[in-house]
Structure formats: C-alpha cells, structure tokens
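Next up is one chain by itself, shown in structure tokens, the form predicted on its own.
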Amino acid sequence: MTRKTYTVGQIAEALGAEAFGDAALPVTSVAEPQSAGPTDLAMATDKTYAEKLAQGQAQAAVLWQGADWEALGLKAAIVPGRPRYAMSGLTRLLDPGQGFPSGIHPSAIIDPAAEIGQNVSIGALSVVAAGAQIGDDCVIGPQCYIGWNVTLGPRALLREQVSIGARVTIGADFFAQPGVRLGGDGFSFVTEDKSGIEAVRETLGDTQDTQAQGWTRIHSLGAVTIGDNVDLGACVNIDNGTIRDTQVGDGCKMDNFVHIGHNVVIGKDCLICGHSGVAGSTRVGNNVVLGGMTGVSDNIFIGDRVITGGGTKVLSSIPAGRVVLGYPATKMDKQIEIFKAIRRLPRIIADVAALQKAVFKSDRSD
C-alpha cells in the first residue's frame, strides 16, 4: 500500500501547531516512539513517552509545550497547544481509509426509484431500496442495506454490513462502523389483561392477581432520526419508535454494542461507551457521558452533562450536572464511601461477634 507523504511543515500547518527544525522532512505515518521508523512521526507527547525515542529511529515527533526537541536528538518537531486534541487532526490527515473503490460496484442493487447524489461510492452486494435518497459524496461499503424511503445525508461513510431500515432519516457526516443496525422494531409487547410486569410496577412484588398470558406485538410506526456528525461503533442497534421517531442529536458518539431502545430521545454531543443500553422512552440531555456497561431504565430523564461511571445502573431520573456510579446509581463520592464501607464489613462483623461473645460471657459470670 502506498501512503501519502506530507512534510512536517504541512502537518503542523494543518494542525495549527508550531513546527521546529527541518520542516521539509517527509512523514508517511505516525508511530509510538520506541517503534518509529525514519519517516514516522513519533507521538512523544510527554516526558514518559519521550524517554523511549532512543529505542526507535524517529527523526520527527509531536512534543509537549516547552520540550527541548534538539536535546531529544530529533531533526524536527511539532508542538501543538493540546497534543491529545492534535491526535484528531493528525489521524484524520494520515488515515489511509478502507480502500473502497469509487463508483457503483456492478453487483450492487439500486432500485430505479432511489435517488443517488453526486460522487457516491456503493460497494459490492449492497442494496439501495426504492425511495431512498443518498446524499452527495457518500461512501457505502460492501454488503450494506439502505431501506425504503431512507434519507442519508451528504458525506456519510458506512463500513461493511451496515443495515438501515425503512424510513430512517440521517443527517450529514454520518459514520457507521461494521454491523450497525438502525430501524429494527422496538421491543414492545403487550398482554390482553394486566401482566405480571405491570403488577410488579404497581405493587413492587405482588403478582397474585395476574395469570400466565401470551405476548402480542406492538408494531413500530415511528422510525429513527439521527442528526449531523454522528458516529456509531460496531454493532450499535437503535430501534424504531412506536408512534414517534427514536431520536439521536447532533454530534453524538456511540461505542460498540450500544443499544438504544424505542422512543428514546438523546440530546446533542453525548458520548455512550461500549455495552451500554438505554431502555424505551427515556430522555437523555445534552453532553451526557454514559460509561461502559451503563444500563438506563425506561421512562426516566437524564439531565445535561450527567456522567456515569462504568457499570452504573440508572433506575431513576438524574438531575443535570451530576456524576454517578454504582447499582443503583448514586452520587460518585457517596458510592465510593459505600464501597469503602463494604470492604470494612468483614472486620466490623468480626468486631461485633467479639463484642457479643464478651457480653455473653459477662452475662454468665453475673
């Protein structure tokens, strides 16, 4: 594979960073300091990483503010204001892509009633159904399915085997990793008479007045609406709404194996980490972060800027700005105190047992 070559100066200019030394030095890729070759840009963004530069062959590196690049034996350096943020622009610039060819593959099936924009790539064995509208500059990988009356905004990138069901609407600059599934029916079933689940909600445990019954599907008449600049990780599933659409706001990012249930509304710029799930009809505010394996109950509200730690189970609404952890979700500082108390329990139990034994002996001696 032939990689595009940039100079240190070109990369610095693209990042809005300062360049030092030989700005004409060529760069073909990035690497960790200890494994960098002569044309790699080493990521030595703090002193700990910089100590490993001598193990590699890097001639240029991304360094932290105030670093002495010459003392590190480099010929050139790039010093951004925030090195971690610079990673975003740097990796975007040097990303070799997936190698998807331009144009429409001969094996792709495009319904005559679909509308395909300019400069669109559609991969092998992909299907675009009637009424679908594909925006300009979209890249649809192999074995994807774009359903009936789907709207896909400009500059979308769908990796292989992405499935978008009927009537889904997606904004601009959408990015879907392999196996994303949008627009499946919501998990919504009902019984003819009151079910055990409904009784439990009302009584918190008493189901004596219910009987065993079969389940009947509630069909999903809504679809899914996704805003601009949304990234979905591998195997994300977002269900259709029952009557109205399930909604995901602009700028949201979801990690692998996230599940968003029917009727959920998610605000802007939320970050939802791997294996998290949000149950039906819950509303999530703006700039919310759900740590890995967070579970959110149905029909509740999570306020703006809420952060949950990994493994948190949210069973009730959370006000804006709160940081929570645990099962059930509690303010993080309180939950840490609970964890500490749990670790002390064996010693406390032993102390109580010793006290009981001493009291028992004292009672017998009287």
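Mind giving me the form predicted together with another copy of the chain, seeing as the form predicted on its own was just shown?
What comes next is one chain alone, with no partners or other molecules.
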C-alpha cells in the first residue's frame, strides 16, 4: 500500500508531453510549488506559481509552454500542451486510491443467486442480493448494498456505504462516491380529488376552494438505467421511474447532493454540480452543465449544451445552446444587466418620484 513511483520520463510519455532534463528522476506525487518535497512533481503552470518553486524542494515541475526550466533551478521538467488536461492523466497515474483490500471479504454477504464476474473485489460487510449481476473487475467498497436483480457493468468502483436498489441497471466504468443512493421510490403522490397544487398550476393564483386532503403514493414500477462512464458524487440520489426507468446517459458526472427525480431522462456528457436537482419527468439534453444549486422544475425540457450559472432556478424549458443564470433562469448576459439594474432600483424610484413632482406637481408612487 505504498505509493507507486514513476520517472519524469514515464510521466511525460504517459501524458504525451515533452520532457526536459533528467528523465530518470523519480516522482511519487504532485504538489504545489511552495510545499513540494524532493520527489514531488511541482505544478508550476504559470509564472506566479513558478515564483514559489524556491520555497519548496521540487526538483521537477510541470511548466507552461516556453518556460525556461533550467533558469528555475530544476533538474527536470514536463511541458504538456494543455496543462489543465494533463492534470487528469497525472493524477490518474499517481492516485494512491482508498487501499481497499483485493478479493471478496469473508464478512460480505452474497446471495447464492447473485452472479459475480471475474476479478471482483467486495468489501467488508457489503451485501449483494439475489439476482444481482456484478461485471468483471468491479471493486465494491465496504458496507455497500447491491439490491435484487441489479446489473452492474464491468470496472465499477463503489466507495463505502453506497446503496443500489432493486432492478437498477448500470453500464461500464461506473464510479460512485460514498453514500450514493440509487433506486429510491419516486416522489409521486396524488389526492383523491383535485389538489390545491393542481388548482394553483391552472390559475397561478390561490388554492381556490380545494379541500384539505391526504396524499396517496404512486409506487415506482420502473427503476434507474445508467449508461457507461458515469461518475456520481457523495450522496447523489437518483429515484426510480413510475412505469419506465429514470435514465442517465453515458459520460454524465454529478457532484455531491445532486437529486434526480423519477422519470427524468438525462442525455450524454452532462455535468451537474453540487446541490442541484432535476424534478420529476424533466428531459435534459446532451452536454448540459448545471451550476451549483441549480433547480430544474418538473415536466420541462433542457436543450443540448445549455449551461446554468450557480443558484439558477429553471422554471420553464430552455432551448439548446443557451447560457442562463438567476431566479427565474434568464439569458446570462441579460441577467447580469438585470442584476446591475436592480442595484440601482432604489435610486430609480427616487428619480421617478422627483420626475412626478416636477411633471405632475405631486408624487404618486407612495
């Protein structure tokens, strides 16, 4: 369980980047320039960072195109085309991981009617229910629950205390952070007669004379279907669909506390930031980015490549390609203009009062 060691040359080759200087120099991790130890590769991807190299002990660094590595006092350097992208390869190589033991822990409880693939690890005190199918090379952390008839594709990595409800289907290369919850029942309730909410949706007014009523659950007969190469942050929740599966497309990435409601369909390669939620039956296109704390109403459509800024509340459908911000969601450039205008509003009100006084010889606003 010690960290792997690579040479500068091996790392540069893995990244498709140029290496300079002593390609045999060993590297065990990556660090900020000022706190780098002698076997750390310092990330000094612009001049500001490079100035701090002297405060640390780095002998090798990742530098920007055109940097003079010798003048910086280094023994070796790596210069990638796009340093931000190089970070993905670099951190994948050097990730020390969670140290989960290999193999199936004797305390794991695996139903005889589950099918476990080749080279699968299952952590201490995990439970795998009947009918579950676990693909090859999966790593299931400790204290996880894999429900009845779940299908988990190859090479999944589940961190500790992840739960997957019955009949959920997941593609290849799935990565779930701690506490992910898949396959809760959808939040779908109905009243025997028309409810206050239905009345309000029709009128945007008050609750009329609707009677106070109790709520009856609509059970979820569907489950959740997740594509390949999906990463879910800690505590992400994805609920079951009502009569078909809730769907998440290939390549989607979700941050902590994201909530995906029942019947939602999400396209490919979407990025959904922390505390965001998509309410029931909404359809989200491909390559959509939802900023942190974005809320999306139920039963609407979000087009391909839409981007929402932090805190956006989307109350109606958004066409493809639009960038929005605010509550309610508004085109970002327009919203920023509105934010500025709102700051001036108390002054404008005074101006209008002054104009009224001048024009009408009275102030009618108050």
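Rigid core (definition): largest C-alpha set, two forms, superposition within 1.5 Å. Computed from a predicted model, the values in this text were never measured in an experiment. Positions refer to the first chain, counted from 1.
Relative to the superposed rigid core, L355 undergoes a CA displacement of at least 2 Å between the two forms.
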